[in-house]
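Below, in structure tokens: the form predicted on its own, a single chain.
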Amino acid sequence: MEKIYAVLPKKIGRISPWLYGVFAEHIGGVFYDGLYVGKDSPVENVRGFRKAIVDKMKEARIPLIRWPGGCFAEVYDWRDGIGPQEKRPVRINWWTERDGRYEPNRVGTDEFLDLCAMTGAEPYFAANITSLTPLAIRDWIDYCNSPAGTTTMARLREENGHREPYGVKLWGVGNETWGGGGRMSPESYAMEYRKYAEIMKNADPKIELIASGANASDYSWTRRMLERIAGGQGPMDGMSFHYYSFSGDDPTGFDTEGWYRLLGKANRIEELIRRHFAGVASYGMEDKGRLVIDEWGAWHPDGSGPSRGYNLFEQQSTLRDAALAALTLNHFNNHADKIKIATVAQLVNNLHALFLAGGEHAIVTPTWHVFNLYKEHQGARAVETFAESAPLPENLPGISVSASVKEGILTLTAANLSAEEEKEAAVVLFGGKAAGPAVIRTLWDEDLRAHNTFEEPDRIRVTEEKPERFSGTLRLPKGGIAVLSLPVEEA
């Protein structure tokens, strides 16, 4: 029999909410028939975003959002997407020549920071500085923050109906400057970051600023970068990367090896984490350099999803793909020391979605239910955590193992990453006893392949127990994610 340990008193720090959040760009069906569908349409929507996703969004408190890119951010102007809707400029996105469809501008600040303030996310602004200047950003900030009455901008965004300041305090400095983000190595960004990040906090001296840092696994550029801002050569409150595992097969017609090839990528964001803060650390930077990974997530194939290829980059999500969102969260839970924020990509009709939608559809994917299981380590405090298990191939762990304790309550989120074998794990608690019964929730499917559709909604769904008593154990199906939440006294 495997066992999982939890050691109650070794806390490893406070899971920020921050860590459970999404990334929504303008791209595909992100948001146009994808989030938002207007104010006017038979769907069912608040102020034009779909009802049934505000409502998913709530259930699983999505505690941040990223937005409006991506690369999309690189083509953005803040400046078109104000103002009555009827007005404002057609303009060709960042993805046209990619999904042949042009911006409408149709969703812009204030209807993003709407749909915040109705699902209770922060806001956080990835500023465009390839093609901007940096006084065009100070307005954005200007007209974000600023105190009812006090300055032009102000005013504009009171015509615009919010008389009162949004309060935006998270802005990234410019996305994959190393890429799309103006092709930049990493000593002309820090000098572009610089500049920028001196206007902007100028602007409003409260907000935070996340420096854009490596892909994937390029520490030279973590390193080569902090070397040009530590010191107090520019403020910083935080450093992006991104990292996506790339499968390159269908995600509905996978093999066991396809299983592991994937979740094996995935598992290497643990290594990642680790170097890039070893990095941040050795420049003395571990409060302003936290980690912010906001973009992240599985990447298969165009094609699979509902829209059959319409949507750019829209997949399909299958128990494979709750299995990647389970181990990355397990790793981000037992390094909350290190990592300030984390979105996975995307949010809607694209990539690790956690809803597909269209029409009059919208449907969860298993990724959602993920989310929806962790929400109670949000804010908790993670607690070391161990399992003993056969490894499997590519080099994963048996049983990918995370556990938080808030109020006394413990919540252990345990996922097999065996393809082929059911396991049972005993959970061995140091440092404490139970306490009361336990809940068990189980997200599994006979079928790894299997997945949410239009026409069969609830095919993957979360089953739950209630024993009176715990006994010891917990049952884990082959490619199965399991929440304990358990009471908890501590010695």
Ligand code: AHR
Second form
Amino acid sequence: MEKIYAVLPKKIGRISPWLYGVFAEHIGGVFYDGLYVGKDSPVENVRGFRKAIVDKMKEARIPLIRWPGGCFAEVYDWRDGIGPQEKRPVRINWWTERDGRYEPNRVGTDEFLDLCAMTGAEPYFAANITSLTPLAIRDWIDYCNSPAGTTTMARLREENGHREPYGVKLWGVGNETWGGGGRMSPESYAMEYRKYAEIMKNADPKIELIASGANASDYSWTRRMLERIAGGQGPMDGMSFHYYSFSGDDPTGFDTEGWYRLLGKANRIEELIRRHFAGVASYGMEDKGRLVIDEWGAWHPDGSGPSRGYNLFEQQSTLRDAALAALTLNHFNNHADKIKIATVAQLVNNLHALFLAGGEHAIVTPTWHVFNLYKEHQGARAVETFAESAPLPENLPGISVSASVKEGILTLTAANLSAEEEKEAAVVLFGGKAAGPAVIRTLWDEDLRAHNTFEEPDRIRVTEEKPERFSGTLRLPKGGIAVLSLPVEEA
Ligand code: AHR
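Given the form predicted on its own, corresponding form predicted in complex with this ligand:
Entire complex below, previous chain first.
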């Protein structure tokens, strides 16, 4: 029998709720006809946002949303997105050359912040440092955060219906500056960063600034950039990196080899977390440079979603994507002491989405279920775990696991990464014992390629057991993800 150990006295750190954040970019169908249908739509909505999605975001307690890009941010002028919607300009946007669609600016700063308020999510803005000046970004901060009745920007916000400041705390300084965000070297980005960061913090010293970091395993980017930011050369409150797992295969027609290949790629994020953070630590910036993994997820060839390719990067999601999310979130929990924020790309109708929507339809994907199943980890103390399980192809562990404790309840999340075998795992608690009835929820399907569709929206479900006494074992169907909630008494 396989074994899962939870070592209750070994606390890793508090799991920031922000590790369960999402990325929502103005691209393809994320906003228009995805999240946002407009106030006059026949689709049930809350001030223009699809109610079905708002409700499910609240249910899964989505704690943070990164916005408005991504690459979209490189040519986004926030001033286009305020004031009466019908007067806002329609612009070419970053993605127009890919999909021929224009940005109508119906969702701008005030609408986005309304979405955050209605879902309880923290806003995390990506500032455009590619084509806007530091002064224009200063004005954005001024618009969002200056006290009522003070500046011209604060008065403009008031005219637009928002007297009180929003207090937007989290600001990314650029996006993928090694690529679409300016094609910079780490050295030139660091100098740009220092300039923008100075002006941004000066506008509101309470904001937190995230430096735009490396692509995947480019550790030299981290080193060379920090060389010119560390030691007080520039204010910094977090450092991002992006990591996508590219499948190159059919998201709903993969074979067993494709299952392991993709999960094997996703599993590499653990090394990235350790090595980028080691880079941060080597500059003595453990507090100021906690990691912000603000784009992660599976990237399949597009065209498999309900819009059949109309929505750029839209893809279907199966239990393979759910396993990828479970594995990744377990790594985040297990490195809770190193990570400040993480946002899966993206929220709706795009890469590794939590929702698929269009017209009257809105459905959750298996990945939404993972976020919902894992939500009790948010704000809990992560504890050390390890699993004894036969390894799988692509250096994958047989079982991926993490655990946390909050208010006397242990939340243990385990994913059986085998595409072939069911597992029965004994759960061994060190430094504590079960002290009440358990709840076990399991996400699985006989067919690993199964997925929810507009026609069959609840194909992928969660089953729930509530045994009076926990038997001490977890049944993990092949590709299944289980969550054990158990009251515990710590020794
Ligand atoms: O998520 C899609 C795109 O991928 C983002 O706009 C960009 O930052 C990344 O390259």
